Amino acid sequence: MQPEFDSLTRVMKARYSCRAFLSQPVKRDLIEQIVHTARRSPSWCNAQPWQLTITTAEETAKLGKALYEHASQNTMQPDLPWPEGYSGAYKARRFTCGMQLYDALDIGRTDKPARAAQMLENFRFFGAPHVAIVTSPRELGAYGALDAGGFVTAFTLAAQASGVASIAQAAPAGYAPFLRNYFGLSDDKLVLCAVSFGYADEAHKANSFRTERATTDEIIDWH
């Protein structure tokens, strides 16, 4: 096996959705870099449609106090449709993932007040010190998403290499109408997602949890 293959393996192996984060900001020049590395991502005609709206510190902090306010009192709008149901496998995954956070964060399954406090925590963006608005032109639809969707990819696994943890959240995208107006994005663009980043409190229970991965034999179907 290849040398680089082996470096990448490992990246990925040690990449996680962060959910908290200390406040140290990252440099412009490493938050630049890894933008730069990222930009490679491979888009449908090269059109690589993504655009990044990237976050300093102290601004962070002010929209995630007007988004988590927001989000407190109003319903979802988001530009793209949330999925219509998660079935079989899939629900499972999303329901092991979820009881994972809870045990690790010690909130049992019958309290929906801590739970839903710790859902609006993704609005706060975890306490990162970034993060990146992900946007594609809206008519290039759903290949836009999807090339946008390899970039944030790139970018979390760019961002691990570099020593900075990420998550990439669809929460956020949710308020699609309110960070439009509050960046003063256009109409013709479709806010896709968020990708909160900084360096992780790796002392907090929220990260001391690692999600499966389903098998090769589960995702190839041999013809």
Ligand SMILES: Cc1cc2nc3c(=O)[nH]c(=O)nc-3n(C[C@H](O)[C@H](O)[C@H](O)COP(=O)(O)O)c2cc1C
Given for the second form:
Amino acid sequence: MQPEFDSLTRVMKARYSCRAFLSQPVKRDLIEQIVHTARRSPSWCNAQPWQLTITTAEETAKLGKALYEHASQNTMQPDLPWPEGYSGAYKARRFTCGMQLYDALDIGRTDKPARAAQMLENFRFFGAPHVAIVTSPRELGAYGALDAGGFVTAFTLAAQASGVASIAQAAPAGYAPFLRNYFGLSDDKLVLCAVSFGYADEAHKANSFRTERATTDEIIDWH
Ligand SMILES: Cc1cc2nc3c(=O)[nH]c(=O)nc-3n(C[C@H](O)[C@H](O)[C@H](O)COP(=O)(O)O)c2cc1C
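Show the same protein again, this time as the form predicted in complex with the ligand rather than the form predicted on its own.
What follows is the entire complex, opening with the chain shown before.
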């Protein structure tokens, strides 16, 4: 196999969703380099519909405090409706990755308060020094979101390749009206998700497990 393939595979295998970060900020130059690489993502008609609102360490802390308080008291109102449900294999995978996280953190299966507290850490961005709020134009609908999803993956891989850990998060997008108001985002943008990033706290239990994947046979239907 080509060395490029091996390098890409190594980066893809090394990336994981980081849920505990060190406070050390990422230099702005490096953040720009990550975006510079991720922007090579393909998009329908080359529309490149992704837009990022990125916070400095100081602003991430302020936002995290405000969003955590807001999320503790309010119900979610995402711009894009949440999935209608997870059934079959999707339900099983969702359950497994949730259990992996709770087991890693020694949170018991029936300990609802501890689970809720861990869920709320989403709104403090798991202590990350930076968060990127990802939006796409409302008029592009699901297709803008599809392109932006590809960009999010590219961002996480470019980050990983430069030593920066990250996590894509739908949870903050549950408070789209709050984020729109906080950042003055226009109504013609959909708030899709967040990507928190920084340097991993590798010793933290939340970062101690790795998720599973379906086999290629399960993914491909050859004809
Ligand atoms: C679009 C998207 C939204 C996600 N939202 C959340 C989230 O709100 N909170 C969270 O802890 N993880 C979230 N994740 C991370 C997934 O749980 C994670 O990618 C999945 O379990 C696979 O694990 P890995 O990223 O460590 O390989 C999200 C991932 C994606 C791609």
